[in-house]
Amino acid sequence: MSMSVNKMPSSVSDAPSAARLVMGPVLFHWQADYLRDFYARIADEADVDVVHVGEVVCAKRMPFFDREWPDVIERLQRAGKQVVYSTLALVMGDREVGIIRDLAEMPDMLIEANDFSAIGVLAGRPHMVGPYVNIYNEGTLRYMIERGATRISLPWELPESSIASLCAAARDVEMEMQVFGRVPLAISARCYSARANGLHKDGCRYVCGDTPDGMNVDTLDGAPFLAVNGLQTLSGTYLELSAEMADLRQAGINLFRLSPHRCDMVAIATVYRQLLGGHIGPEEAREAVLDIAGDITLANGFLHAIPGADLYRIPGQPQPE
């Protein structure tokens, strides 16, 4: 399945409803100084509307930055950004549930639930459901809305037809999709970064921090395949949906998430802002993303119901076979 070119609006800016740009949570174990500078620059320079904070992948990383979050949040809010606190995608103990309960005591903070432990804690108060929660049909969507979800970030692997059906059923709930960055595919209690370095999880030495965009994994034949980020398995390719954002807006998506990587994310945000404003087209946006991000491979297959690592309909170029 693929999107029809004929039904596309002439530009992203022609689509209905206001669209907002979102800087998603940092998935990687960046050093505290670098992470602090990253959020300072996002607050002061990035033209985004929403910024996610919090640790999503590994609870062991939390102590490195927990004390910094209040200052980061204050600076982001002072800069006019809405701040969303993202929770772990895999909650494995009472301590982690306790952290979510503490977050739920913050009445003015929008919390993103990324697993069902958090959904249980946040039920009955407005909250966001993150893309790690599998919402594949209208029944699940209604379940989330009935428990207080006011914003939902849809899973990455959904095709366009499913996205349109879910947006139609969402009514007043805000709907979000990631449009840039590696795609999380799985998360496990085991730490693949530690194992790859001959270490146990309990003595991991935080080696996931040695590969700040994830550790590339090749097949036995040497072909690029996936990326490993501690407990998390990511796509080897980078999701890039500039050519599809107009259709997504028409379907009802009104928030577009950029997943942070070590490239210039302020410049990446500027590209997607220009695209949303109709100042550049999808082809120019994709070329700019490649210039900024460097040696990466782009993909958009999931949205077109083909293998997720494939790139369908490159703007200005013939469609792949």
Contents of the next structure:
Amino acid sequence: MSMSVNKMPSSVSDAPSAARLVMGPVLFHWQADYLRDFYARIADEADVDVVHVGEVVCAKRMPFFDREWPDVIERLQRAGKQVVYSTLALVMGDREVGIIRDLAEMPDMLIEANDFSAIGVLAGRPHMVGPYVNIYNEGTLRYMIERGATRISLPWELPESSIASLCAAARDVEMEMQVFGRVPLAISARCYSARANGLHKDGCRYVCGDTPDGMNVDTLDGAPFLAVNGLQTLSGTYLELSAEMADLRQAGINLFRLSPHRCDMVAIATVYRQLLGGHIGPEEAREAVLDIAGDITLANGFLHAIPGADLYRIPGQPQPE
Amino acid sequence: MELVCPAGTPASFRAAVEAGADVVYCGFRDETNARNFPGLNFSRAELATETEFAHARGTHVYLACNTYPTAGKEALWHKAVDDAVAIGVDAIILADIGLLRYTRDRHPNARLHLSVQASASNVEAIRFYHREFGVRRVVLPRVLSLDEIANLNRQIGVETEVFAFGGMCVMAEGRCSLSSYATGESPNMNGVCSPAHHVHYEERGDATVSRLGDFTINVYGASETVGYPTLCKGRFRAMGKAGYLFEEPTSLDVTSMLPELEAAGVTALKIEGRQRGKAYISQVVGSFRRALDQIAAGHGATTSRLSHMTEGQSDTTGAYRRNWQ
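Same protein, the form predicted together with the partner chain this time rather than the form predicted on its own?
Okay, now the whole complex, with that chain kicking things off.
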């Protein structure tokens, strides 16, 4: 194959188990100026190894930033980051299929496939499989690797027993898990940001941009529950796995994804870097995350095979209230 | 168009056959299918008996094995596929890539259908499943409009099946973890959504509160009919307003658009409801049988007489009409 994708620093290929930090794709409809500044700061200041770009949630948002991506990618690469281009999670209609086909033509770029149109067009060349693709078992994992997957970001819903089994079956592939940020729970053809504002998707006025960390959805009792981001429904809680990262590394996870929010993501990355380096412990990391992100509720339930909204307290580990 | 009808029990199975189903689909009694409810579904012996019953009357049988096998436990799903082939069902409905490959390799002559849980919503995804696993039919996700379905059918070489009646997911199926977020159990992993053993009802003065896990899904006033707390059909508060943020408690009913679906190139219509009783199955299947026979006789579309069978006594054509989005 003539295409060279997935250029990694040699130290990484020499030691595939070395843990790396990943800045996931921005899921929200942030203003172009803000997004440009965000990536500039990530390039210059954030201690992360990999940065995802691209629109994952809604094709209608693409025209606002499409022409900016080449500069953003160049800047990130110049800063020594590996750049991954993430594809749409829900692909419908010829125009969106065309977007996927075009992405597959991008040379020298690692593409993260987030649906089976992308899996189909990327088959046979090195690519990444994103967490929106259902990899629940070894048979599916093996298939993806044989078809060219070099990195797999596992679905958020998986319990630790499944993660351990999958990592044990993973050969010649890097394994990734999200450890910080709201968890994508569902995607729809219907835009719930528009619907909450009395609009339809076709005339949405891009109201999803008004709630840059997602629109809070509470129960009628006033309890926080979910967050809406256009077509996507996210967890009301923020996933936070600092207490589990050592075990995940042991199991074979070697990339840890931080999902961007409006809080100081450079500071968030620093916390997880210090945790990975053994300079702070999990409880200190969690306190630091709460200090940086402000008024958020943490959860880790999926990993512990309890409701995803719950916070499981690991026995013997002191954890802040 | 072929009429594909649900059965959760042998009694419902026979009711569907007698009401005019072209096909009955069902699952084994475990987490290999997406309607893994207590007291539902079929043992191997039951499926063998009912398949014989159906085949003697010219009715086909599809086996749904459409959850995602758990890591380390794939053998349970492999056995389900092997047994379905041995029993002689006419097609197997699958969603998971690993299981599709297993079935293709072990049973190259089996007819494979792609479950709605695989969420193949575009031409490239459908071509992928066809090319890789020889999938002959795709059950389309309930996110596509009629125009998008017609456009797909012009480009793909496989049959399409669409949902015609019953409960309606508003999220892309097979890609939704809302249920496990609230309860720890999900359609993909456990074959259940908003499972009954996590449901509670509370009286609060005149109001009734429905809860799923730790979350209030709806609060009903004294004059309102209390419904089941399916998570995405609940009432929530956002932007300072309370309401049905995702979808009203409503059911899908495409009776009025059958000629349009036929013109769009759709091969089969699926009735949802393996959890429903025999009387429900008889009425819904009978109604669609008459509507399809009337169209075949050149009489055009009919209006639905099924509004009393729908959730909240309200129905929708869902994503098939673009303004739903």
